[in-house]
Each structure stands twice: as structure tokens, then as C-alpha cells.
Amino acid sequence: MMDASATVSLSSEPFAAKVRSHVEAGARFAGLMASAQGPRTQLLAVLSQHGSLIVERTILPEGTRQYPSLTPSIPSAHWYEREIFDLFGLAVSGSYPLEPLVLPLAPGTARPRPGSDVPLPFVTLDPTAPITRLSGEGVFTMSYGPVRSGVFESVEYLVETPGEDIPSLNLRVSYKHRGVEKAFEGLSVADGVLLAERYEGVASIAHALAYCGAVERIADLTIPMQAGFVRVLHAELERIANHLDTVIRHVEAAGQAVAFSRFSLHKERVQRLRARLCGGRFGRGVVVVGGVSGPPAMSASHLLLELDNIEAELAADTKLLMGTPSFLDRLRGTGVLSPETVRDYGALGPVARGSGMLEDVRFARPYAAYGRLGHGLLDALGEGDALARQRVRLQEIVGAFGLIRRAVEELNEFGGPPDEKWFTPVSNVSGDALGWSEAPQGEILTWVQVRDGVLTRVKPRSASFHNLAMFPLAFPKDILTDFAFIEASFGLSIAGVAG
């Protein structure tokens, strides 16, 4: 069962042609996923047009070694093709080689093939260094990471520079690969939520919503209305915490010590509020298949009062920060992404909205209780630099506070669901579907396949994975000292990229 408009092609050539035709007609390329079906492999392309999803599939016969590349006409497909090569060993037609991305394996090593339900034996990794692209007098290569100062995730940036400019930047994210997609196989749909929450820790709620949304579409069930309000409450608190983290990283890079302390305090207050509501700072255990595990552990009046206090102090500090010329100068004109780039790559979240591309699946493709709570999306900005992306996030923080208040007020008005049943039980379902959510980083897509209540394939696609392909494109007009600001402005999660 696929809830979106879906067609199946018996050949990879018509499949690729259909995907390209959708993009030429104005659809946004949203992802390319793969799943083992015994000795065969199914490819699934997802596109978004006017808020609706379009799905194209093809099933590659046993022994297939390659399929037509989408990259020449769809630049963002390149990263998906690299990931599929790592996990399935499928190359693409064309003259260029696919560099390893999430799992660099030595030649002859068995591929994981998620969906095959076959345990992966011990693998041998390929230690070959990332490919360098520049040469000439005065050019040098600097490996930045995977271990560096601060508490950042393990990622290696291969910086090639003739001095200050960064005309070439390569990345290696495989240090963070945990094999999560294989770990889903054989779990019950209920236990799958526990793993979905941990796929990308900074977006635990968003991933749980996307996963549960897919299962609920397979089961054709509707969650209790009150559970939708609770889902919005926790999702928006997660958004506020993540957006504050980008501010913290920006002010730290700019040497704004007071602002660093103040915004760190605001984030900590939000995280503690989340813990008081559900017992955990990341909201894990709240979202379950069919609804939520229970109501907030605070009264509406106390919660609203706490929100008012946090927002008032945060607004005062934000006004001071955004009126500080020395801070604004470091972000203005830094890491510019043109509207053409974000359109060609189908950018997501604040990265897209900072360059004028307006799409937010909370409102374009409503889930939870967003359709009932009304439109909370603000205007996109067009400058395309780190400052524009930061302003988008600050606007979204304001919008998130408003959505939380409406959700709490609605929940308080309606009270608990009948018989205090906060979730609808799910039986032993079978089928497949896509689920989605708008994480702080942008749209998450999760493809779920289940047979008799047991997961056979779960493929989460994080916004970080999709957006990171554009990261090197933000550097040609910037210098090495801009690196920290551009990285923070993307709001990336490497765990969500490496899987």
C-alpha cells in the first residue's frame, strides 16, 4: 500500500525518464530510495508537487549491476546514488565513478542490502582517502576532522585551498554510520518507534512522527484528535531547541560570549521544560504508533506561564543580538546559495526558505494537528546567506511558540480522549507507505515496509542528508574563517546523513 500516487515500471529506463519528466514539469525531487526484494532490488523515487507526493518505482532484476543515472538532470540525486552504491552495490550508467559516502567498503565485500533480512557478516572498510580535485602551485589540502574541538559529530571535511578561498570541499560522513536501517529488520511496528527516535537524536520527535505516519497509513487509522495536539506541542518544542542551537553555534564562532551564555540558558530551559512534560529532554517515548503515550505531565496554565517567561526573555536577547553589527557582519553575505541552486537541488527547511523557496510540509501536507491549528508559516527570505537562514529560524521560533499555545489551548478545551485512550491500537498490518514530517532541518521522509506486523524495511531520509549535498556549493566566494558560520547556518546532523 502506497498512499501517494505511485506507478511501477518493469524497466529502469522508463523509470528514469518518468522521474526526469516530473522534475521538468516543476516537481521537486525529494529522494531516491532502494530496498532488497530477495535477489532483486526495488528503486523508489519520491517527488513533491504542489504539496502532494508523486512516487515512481522500478524493480531491477537479479544480477543487475547498474541503472540509468538521474544526476545529469537532477544534481541532488548524486548523493542518493552514492548511498545506494554503498548499501546495494548498484552503480549508475555513465563515465563517472561513485565515491563512497556512508559506508566505504573494500572491493569484494558483501553489501548490507537493507530489506533482505539477511544478517550482514563482518565487513572490511576501504581506507582510501577522499578524492582530491585541485592541483597546481600553492594548492594544499587540509583534513578537518573527524575529531575536532567542541562536541560536534564525527565528520571529515577535505578542504582544498590555494590560500584563503575554498574552491573545493569534499566530505566523509561514514565515521558516523551505525547500520540503523539494517537494525529495523525484524522489529515489531511498536518497537520500530524506539529506533526511529534514535536515527537522528536532534530530531527524535520528527523522525517518530514520520515513521508512525507511515505505519498509520498502512493500517488506515486515524489518531485521536487530542493526540495530534500533543504531537504538535512536542514537535514545536524540538524545533525551538534546535533553532536555538544554531544561534549558539553562530555566536560562539563570532566570539559573542554573553550571547553564547544567554542563548545556551534559553535552550537549557526549553530542554528542561520538555523533560518536565514527558520525563525526557528529547521527548522520546511520547509519539507511539496510533497516537501518543499520554498527556503532558503539566497543567495547561503552568505550561503556558513557563512558555511566556521563556519567550519574553528570549525575545529581549534576540533583539539585542540582531542589533549587534559585529555579529551581523560575520553572517551577511556569507555562504550564499542562489535561488537557482536551491531550486535545482530541491533544498529543504530553513536552507531553502533563506533563499526564497517556500515549502513546509506542516502546512503543505498537514499531519498531526497542524491542519486544525491553522497556518503558522512566515515569509521566506531571498538573500540566501547565513544571515537569511538565521533570520528564518528566529521567525520559526516565534511561530513555534504560537503553535504550541494553540495546541495547549485546544487540548485544554477538549480534555482527554474518550476513556483516556491516547492511541489507537494497530493490528498485524502488512503493506508499505511513506510518512513525513517537518523537522527543524526540513522535510523528513520515511519509507516503511511491514509484513504481518513485522518490519521488513524502514528507510528514513533526513533533511540533513538532502541538504548536505549543497554544502560545498556555499563556499566558492568565502574563505576559511567563514567555515564555522556556514556550517552552523545549515543546521546539519551528520547522524541523519550517515544512517
Second form
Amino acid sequence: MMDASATVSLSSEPFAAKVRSHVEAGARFAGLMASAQGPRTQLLAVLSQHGSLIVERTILPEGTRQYPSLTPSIPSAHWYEREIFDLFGLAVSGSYPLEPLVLPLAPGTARPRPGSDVPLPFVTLDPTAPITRLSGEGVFTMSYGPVRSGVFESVEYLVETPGEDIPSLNLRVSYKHRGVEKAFEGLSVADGVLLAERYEGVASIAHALAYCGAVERIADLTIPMQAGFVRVLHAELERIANHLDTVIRHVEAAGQAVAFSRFSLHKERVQRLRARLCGGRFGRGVVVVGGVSGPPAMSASHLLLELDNIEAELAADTKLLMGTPSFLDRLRGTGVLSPETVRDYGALGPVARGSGMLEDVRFARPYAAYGRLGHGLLDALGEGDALARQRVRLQEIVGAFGLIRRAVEELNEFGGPPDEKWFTPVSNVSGDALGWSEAPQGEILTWVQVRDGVLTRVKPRSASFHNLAMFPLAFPKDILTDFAFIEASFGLSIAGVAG
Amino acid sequence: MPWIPRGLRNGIVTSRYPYKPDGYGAGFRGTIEVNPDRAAQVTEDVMIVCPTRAITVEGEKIRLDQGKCILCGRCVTKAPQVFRFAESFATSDLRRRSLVVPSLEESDATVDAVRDSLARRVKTLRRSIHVRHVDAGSDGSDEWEVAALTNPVYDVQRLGIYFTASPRHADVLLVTGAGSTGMTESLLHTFEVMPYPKVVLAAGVEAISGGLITNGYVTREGIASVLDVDVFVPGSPASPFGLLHGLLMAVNLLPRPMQHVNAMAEPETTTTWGREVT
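I have the form predicted on its own already, so could you send the form predicted in complex with its partner chain?
Time for the whole complex; same chain goes first.
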């Protein structure tokens, strides 16, 4: 069911060699996923070459303890290997031990092994789990979290500092590991989307789209054209809301009280608009397998009018904000990621685009109705600092309004689908496939395996997971007071990292 | 300087809730209501369509546990004559059992006793309420809704409610998320260092019952397995008005006639939105 470029290697050595050769040939490493198949474990590596996906697989036989590490040549593979160690107990060959990432368990403990269909009883985490720390004269570790000052998701930052600079930083996301991947097992394909929406709640639509894309690929199904427009409408509203949220975090960190109020108001208006369209502020329930649950609950004219109002007010405030020196000074030159770093790590979304890597899944591998609605690629903005990432998001907000308008106009022109069938139900399918979408945070990849309409393994790979691994690299010349800005400029959700 | 007039641009956008109903647009799916008179028309099939097993059918009695309901609407599609979406935000409750609708038979005295006991406990807080939020394994959307309370529309400071960085200043512990085992220790520690009197609020069905990830290998049935919860705020995630209703209930500041009044009833503004198909 996978696309034609997928190959299966008979053992893990040629598998690793092939993945390395793709990266040497210029492909972007997009993820390493695992799935238990009885006592065996399947490994799946995803790469992107000029926007199209390459998939490499291998099956590790029963009793395998380790497989060849990709990290020495592909640094971004490290977090994936740590995650696979936590969930499957599989180590990598090489001299270094893997530090726990999402689930610190004592050595020798049973692992969840998602895909195995065997439930794991309630576990206790290992409080003595190792974590790398820098040592040096005068360097101390400042632990920040998991309960931080303000309304944030739980995460612990271990800031290693001699006082001002941040030569090293480590982080712990395992506090909020929820075991979502295991919870997918045994759900029907129709109910799986409900959990996909809650994997990373601020990007509910994007996760639902990636999940449904995979299921629809397995079922070899084309969604009604009109459903594609509705999907774009909701996905772009989600993008606007998320990008506004990062603006709010930036202005809050900079102490810009009026700007904070203004952008909070704009975000609230977008959330209310989303609720008026479908009944919920996060668009949950709109995207269903095979299409969408129904048309927007607002007329095109009302919707376009409301969009005009929000966009006009937002544009005026954005112009003022981007001309406020006391704000810009905090972002300019802060948290610089060089083009080499984002390329080596295969960075995703606005974090990559701020350093000149412009790939956008919406246009590289169009889904929903993006292929019909045309391109919206950005101008190159290559400074790589927090300001560049912010400019990318502000441009994407403008682009999102444009895409929504076009989607609404097309929908208005075509009317509802024949017999008002907004989705084609899918029930008794078997197979596996990857689905994707461009969340506000960047590319999501979701690997779905289903047997007779029942999910056996769902592995969402959020952009937050991939990008957060680069977070410690964004502090080359920055000091403690820049921390809040750098964190905000990544715009990530910890739920999507911890799983 | 140019920011000063900018702040005045839209006039007052702040809600008058809870003193007056808010004009939040129609169509918001705040909760699901059950029509018990039509219960005879459904079979046990409807129990199966619910992904969180929130519905129980016993003979002719049908009940929905709003503490488990993620508002997916599977039951509304399956049996529209019994279940329907309602726009109410006033769904918080002081007792887990009371989230089951139609309500289980029990004496008013029990319910009053719980309310009075909490009221006595929070009496000294008066109109200065400090809230400490802790994420105990949320999906991330809950934090957006909690943070929205400080935006100019909800503006909780007008009601004397403040978010505080230190648990040592906190009166209310607002917990989101399913209560992942990794957060248990931090959650308990935060609770312990809070001064008395203190109130615990579970926000969202994940915190109340675990929702879709209940009883996994790192979750049990919400945060009640870790802490004694005083106020339950359903929703997936709990909406800002739902949270506001719950917070005011926690500190006994809901104006009496508003106890069960919908935030959106009788909108002040006359904005109506077309429901026609695009």
C-alpha cells in the first residue's frame, strides 16, 4: 500500500546504509518510526527528496536488541532513536547509551511496544534516569520546570550556565507522556481521528488531515472536491490562530501590554469564528475519514465579511508592531539558526523557513484542495533569527487569509457535493500508509496500519517533535533573558513531542 | 505612543458575564443534553457508538456522563431524538456524580452539604482569588483556553481572579490533562505548598476521567486518582466561559440566580449568523 518508492531491506545494516545514501544524495531526513509486529519490530525511515517521500523499511527479527545508529551521519535521527528505545527497548549500536526522552523506565522493564496489541500495565517512571549535563568551572544547571511561571505546557529545561550565556541546554519532555500511540490500538478507523485530533491539540485539524490522508490512501479513496475546500478553510484558520498565539507569546515576553491585548483579541475572534463554523473552537469533528462532516455553518457572505474585519484590524496592528523598535530589538539577532543547521537537521515549518529552507508540504505534496488553490510560497527570509521566524509567520497569516478566501469562493461557486454527501465512509480496510499535512508548526507525518477496519498502529510524527531537537542549538550568542523569545519563536507544543 | 489610541480602538470588548449573559454566537457545542422521555426509542447500540463509553442504557433509563463526553456528537448522529448539542457553558459541578445526566436520584441535602462545606472553606478568600495552573498531561489546547481568560474579552482580573506564578500565593489549583504519571509528583508538590484554604479544579474531560486516554500505561482515570477535586469543568477542552463558570463556582462567587444560567442566553447584541448551507 506504500508508494512505489518504498523498499524493504532484509536486515538492518543495508537499511541504515540506504538511509545514509539518500541523505548523502541530498534528501531530507524526515523521521524514523517503529512498529511492533508480534515479537518482531518493523523500522520505517522517511525521507523527502525535492518534496516527494522516500520510504525505507526493515524488519528486526525476534530477540533483536539493537540496530545500527543513524545519528553519526544524521544528527536529527538521535531523538527518534531515543524515542524508539523508550517505547520498544531497542538500543542502537555504537558507544553511547541512549538517554530516555519520552518514557524513562528502569532497565529491563517491559515496554509499551505500540503495534503489538498487548496492553502494558500501569508503569512507574524511573526517577534515576540519566540526563547529560555539561561540567566546567563555574557552570551550574538551572532547572526550569516542569511547573513554570505562567500558563504553559509541562516541560523541564535544564539550562547550563556560568551566569549569563547558555553554553548548553537539555530538556525533559517525559513529564507529560500520555501513551497516546498505544491508545490508538483497537479503535475503529472512524474513531481514530478523534484521538489524532488530541495528539497535539493546538493542531487538531492538521493531525486529523494527516491521519485521514493515510487512511484514504489505504482505502484508495478520493474525497469530494467540496470537502477539500472545507478542509483548507479549517486548516488555514488553525494556522492563523497558532501564529497569532506565537505573536502573543512574543509580545508578552517583551512586556508590550497593549499589543498583548490586541493580539489576544484577534486570536479570540479567530477562535470564535471557528466555533461558529463548526460548533467547536478547535475545529474538532470537522475532518472525518473520507471527507468532512458537513458544510460550514455560515454563509459565504457572512464568513467573508467577518474575515475582512479580522484581517483589516490585524493588519493595522501588525504594521504597528513591526515598526515598534523596543519589540524588534528583542527579536533581532536572537536565537540564530544558520542555514547549515536547519539543512543538517531537516528542520520543518516556520523554523526552517526563517533560515531559508522553504519547503511547504501544502504545495510540495498537495492534499485537501491545496493543489487547486495554487501556490503561496514565501519570499526567502534568510536571517535565521527569531525575527525572521516571526516574519515568516506574519507572511503565512496573510497567505492563509488568501487561501481561505479562494476556498470559500470556490465552495460557494460549486455548491454542495451531489446528494450532500460530504464524506465517503470507510470501514473494512486493511493495509498501511503514510499521511501528511503542513501544521502551523511544520510537516506532520502519520503512519497508519489497519486490519479489517481496526487500527493496529498509528504513529503521528509532529513537527514539534522534530524541531524541538534543534532547540538547544539556537543559543549560540544568547543570554538567559532571550530564553522566552527563542522558545516562543519555535512555536511548538510539548504534547506533540511527548506523545 | 501610537499604541495608546490603539488600545481604545474597539471600545469595550469585555464580557459582562457572570452579571449579564454574554452574546457569544449561537451554535457553540457546549454540552450534550439527553431527553429522558424518548429513551425508550434507543437501543443499546448507542452505547457502542460513544468512543469514551459515556452513555449507559439500563432498560428504559439512559444516562450520559458529561465527565467522559468529548462532544464528538456520535450519539447525536445516531439518536437525534434523544441526544442534542446544547449551547450551555454552565456545566461545572462540585461532584463527579452530578456530571451524569439526567441526574441520579439523590437528596438535595447531600448536594447542599457539599456546596456549603466548600462555601465555608473559601469564605476568607473574598474577591481576591489567585490561581495556579498545572498541566498534568494535556493535549495543549487546554492551555490556550486557560490563557484566553486573560484576554480582553474574558478579562478575569475584573472579577478579582489572578494567575500567579508561585503556588505559595495560590488559592485555586487549576489542573488540565489526564494526570500522567510523570506529572504526579510535581502536581502533588504544587498542591502541598499551597496555603489553606485551597481548592482544586479539574479542567476538561481528560482531567476529570482521562477521556480517550483513560487507564493507559501512564494514565488512570483523570487527576482525581491523585488529588481530591472540588470542581469539575467538562469540555474537550473546557471553554473559557466554562472555566470562568467553574472558577466562580469554586470560590462561591457565582451570583445565585446565575448558578445554572447559560453564558449565552438572551444575547445582548443582536448579531445573528446565517445557518444556511454555503
